[in-house]
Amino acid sequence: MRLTVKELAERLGCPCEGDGGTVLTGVAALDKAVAGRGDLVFMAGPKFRPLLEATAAAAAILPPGEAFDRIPVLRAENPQLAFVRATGIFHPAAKPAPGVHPTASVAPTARLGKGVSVGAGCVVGDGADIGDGTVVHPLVSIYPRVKVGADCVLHSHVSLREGVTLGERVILHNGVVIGGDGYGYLKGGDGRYVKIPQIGTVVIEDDVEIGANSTVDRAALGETVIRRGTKIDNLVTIAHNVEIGENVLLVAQAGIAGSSKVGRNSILSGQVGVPDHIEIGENVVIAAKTGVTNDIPSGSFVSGSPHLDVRVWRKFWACAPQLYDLIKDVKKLRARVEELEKKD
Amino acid sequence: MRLTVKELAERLGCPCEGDGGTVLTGVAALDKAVAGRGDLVFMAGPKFRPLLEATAAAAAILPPGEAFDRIPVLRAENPQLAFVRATGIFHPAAKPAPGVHPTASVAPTARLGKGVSVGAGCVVGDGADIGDGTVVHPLVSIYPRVKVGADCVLHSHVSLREGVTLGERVILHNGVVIGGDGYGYLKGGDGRYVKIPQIGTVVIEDDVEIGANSTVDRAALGETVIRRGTKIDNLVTIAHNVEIGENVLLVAQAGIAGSSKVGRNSILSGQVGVPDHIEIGENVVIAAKTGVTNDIPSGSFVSGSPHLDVRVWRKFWACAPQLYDLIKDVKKLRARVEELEKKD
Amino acid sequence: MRLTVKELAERLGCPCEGDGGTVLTGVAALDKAVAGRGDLVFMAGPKFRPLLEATAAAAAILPPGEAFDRIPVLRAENPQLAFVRATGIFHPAAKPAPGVHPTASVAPTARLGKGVSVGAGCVVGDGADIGDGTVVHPLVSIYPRVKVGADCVLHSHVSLREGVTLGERVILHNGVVIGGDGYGYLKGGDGRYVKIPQIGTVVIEDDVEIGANSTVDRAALGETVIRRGTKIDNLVTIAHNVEIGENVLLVAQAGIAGSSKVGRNSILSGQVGVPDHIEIGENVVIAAKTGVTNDIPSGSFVSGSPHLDVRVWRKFWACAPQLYDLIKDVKKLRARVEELEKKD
């Protein structure tokens, strides 16, 4: 892919300043461009001008303002969501030609949409049914009754258990499992653990991201639902019944148990574990590492294991280190005190 | 799958109240249940009751004394339990039929039994033994010299490593490797390591069930084992050597290290840490997010990391967020004393 | 495999005593030995000595000076060494024969070196170029342009994402995912998560081992690393554009967040979390479960999370449960410090 300038503004919708000539041929990091390359670069903040001076890029993607004139230039009011699509443009997703590979086992009885893609090994059940443009990588075993939106990816190693729904545009990465049994069981008399039948199923909505080796457990019955354009990340679980709003962040190895409820915007971070039948309002940022322990309204922001106000919890553990030295104070104190008692 | 009331009640082997002959067609929750669907639904406890009133069920499982007769009643000591069985009644599990797909690989030393599957794209090595019934779903990979007992459900992705042994019905989710090798290593002189070979193996029992993407390492020397009934939800890991007792919970992103032992009847909730070496007895019940520190004798209760008794654990959180306050309360307090000694 | 004393001696440069005619047929546990199997064991300290005294062994490794003449004796500065390159000679990782099996799918371009072994359904892609002696296990994706060198080995259900590099003698475990995209959005004006492509790739070195179902994800721009003899346990996760040093141990479930960066021979160990942006030196240790905060320099030893140096955090913990008491005892003595001043 070769773009001028000039070109490029116009696929951006961005003005350009210096030579519109100048042609560019891929994206770089600001200290990373190579002379000659025909590198595109952007600025991300003030902070970044040293590098944006001795950059070696061809052209750079600045905010209005931003004066610079040693090369060419679009300006853009947010330079990194400029970038990002010209990104899109030079580095377009590599995608499999459309048809089944002769390996794949695909029932008589699932339907493909126009442009399908179905990769070697992979293994489509009866009635399921995959929508246009959706790319199934190699290896994928998508189990009978399932139903795949249009323009879907689903990555080699990914299960889709029986009956799942996604909806469009949702990317799977590789070894994602939708629709393993929920982990539910009573306790008989004899001590011995009885499966509760995990009949329900799953609902991906649109534009749902979901990293490699997480897993979304199918209800016990009714639905797990993941909203539209909510981006989970990789060895993330999501437990049985559990509803999470659109929008949301979950951030590597979060666990959310059974049929809790995540409200949309809100950001769950690295490794954050949410007990089962919990609420979590809209907006709510929690913390790495937060055991939550109980709801959680809008707009908090929560830290701490067991949850915390950010600002007690960072407050507690300023102080933490003194406790040591403060349990020897009160001693000493309770001494003094004593012994301005017996003078007393 | 169509019951009457009564059919259904003579097959849980519950009394029966009201019209034997309506039909029931599926079972569903309190308040999901739809009207003229023919659904079954429980009550758990009394405090939904008024869920119960409101109910569009056909019929009810109810404990024995709770009256109610608008719709027909199933009575049972544990309605949970029975409503599960019903569950299992209207809604069993689909099984692929018996037989090898012709896309699988099966070696010719490899011995099926009577009634199994083995679906597309399987891989069944030398030597390895599958029992009757036991179903093995799409793209299962089977190692050499591993022995599956009888009904068995191993769901697509599962890893079944080089001589691991499984026993009668265990439940392999989508994704599970069973027998990795252990994580061991020694620091040669030059400060690299250099790997100890995994020689063991891993033995896991009757029942045992295990959720998606959770692996179970084989034993350096010797066996890593899962003893009956225990069920492990995702993203859990095991390490070499450690053995698990009966009837065990391992909830999810748990992680258990090398050569510790949990007691029957243990529940370690969502994302514990047991390092290696550990001794847990029985009848343990270990919070969330919990990071045990050194053995737990049986019958404890403990959460924190480092671990606590979980009453010394709620009692210092219950206090800890007072830490900065009783910090100023001491400086203030000896500032007092200090002003009374110069006057004494 | 059977050897005698001597002979195994000769093959480990180790002297010997006593019979050197013995025949050993393979390693075991010092209490695990069985008699007349032919066991080879090793003592690790001084502590196992009455497991020494009873154990049922052909032949032992111990260090210089430990007498014992019972059985014969392999003398070696470090047992566990020697022991461990005896595994190896007993006990050789089973290789399964070269060539591609037929149900895999190999593109025409990808390239094969000498002596390859590829599974049943393995899928190679456009491009990928596979070193010598490299065995890929059945059910293996290995996507366009990816490039393995010579003598690695790739368990089954392993992802190979296109274009990344692995050097030579790496061992990947069932199910790790590398190369899948990195977790980057930019939130649009309409609250809406826009997707940063993912262009950059995963270069993983010599030597380096990744256990079962643990990711590592692909740069941005630029290349997420991991150097040499790094160790890598079960269902870790390295997100895009971490850089990690030669012969670091990742323990299990520990995670990594973007373009963090790990210092050589470090220690993170059991479900250690990692934020973006953070640089932890050389010769690290962190405790199991520690949320990091910000940088560590080389040679730090923390714990907690917030981490903390970790005779603080020790220090902390061993007061916390006193904070309870410690707070009625500042009430008790204020009300003491008032009667005084009252009096005063």
Contents of the next structure:
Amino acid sequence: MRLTVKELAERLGCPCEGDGGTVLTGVAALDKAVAGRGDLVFMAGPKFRPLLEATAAAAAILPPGEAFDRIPVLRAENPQLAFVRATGIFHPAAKPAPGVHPTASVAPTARLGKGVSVGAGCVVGDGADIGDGTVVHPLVSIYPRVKVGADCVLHSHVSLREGVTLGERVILHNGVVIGGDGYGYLKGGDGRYVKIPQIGTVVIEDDVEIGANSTVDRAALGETVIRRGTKIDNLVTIAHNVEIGENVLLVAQAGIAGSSKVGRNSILSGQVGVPDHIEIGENVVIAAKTGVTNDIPSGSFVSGSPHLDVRVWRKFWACAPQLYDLIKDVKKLRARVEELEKKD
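Having seen the form predicted in complex with a further copy of the same chain, could you now give me the structure of the form predicted alone?
Keep in mind that what follows is only the chain, not its partners or any molecules around it.
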């Protein structure tokens, strides 16, 4: 794609300065732009100013007030966000042509909306409903009675189990499993475990994205729910009857056990572990590798295992390297006290 600076500025809704006729052909990092290639770059903050001075880019996105006139400039309050939008313009996601591949198996009772693409080796079960413009890449399994909204993208090896519901613009990356049985067993009188039937479902709302090989288990009863706008990384496990609020971020290898709740706008960093029946409030930040042990109120920032307020946790670990020397000092003091007591 080739766009002039002026054309791109109009599409981004940004004012531009300098030669608006300069042709842009793509995007690059400040220090990776190639002279004459038509690269667009951005500067996120003042510490990157030396890279901006040296860049070979054709144009740059800068914040208001950042003086620079060597190349054309687009102005944006959030240069990185504008750059991300520009990247999407120059590199739109590839979308296969609508239609059903000859090797796909689509049940006669399934409904495919307008412009749906079903790739090679896919299976679409009885009563499934796939919304307009959705892309089903090769080797996806869609069980009976699944409902998929419009403009979703299901990458290879995604499995949607029976009766689950996806909203619109949901993106599921390779190997995601939605609606597998929750992990529920009771020990019988003979000592063997009896499986608890998992007869609920999963509801995923609009604009959710789930990374590769993550799993969302169906509810034992009722629904496991992922609210709109939530973004889930690779290798995340969400157990039965969990409820994730709007615009939550769940980072790689986080695990949330059954019937727990996470409030909107919260962030669970990598390898966070949440036990069952825990309630995490809104706007909570949980640092990486934290082991949550009880409910966390809204607005908290916690870390450690068992979890602590991050301010307490930082004080603890500031002291931790000194503990060995402190123990030695205590032993010396004890010996000295015993020596003085003997003299008395």
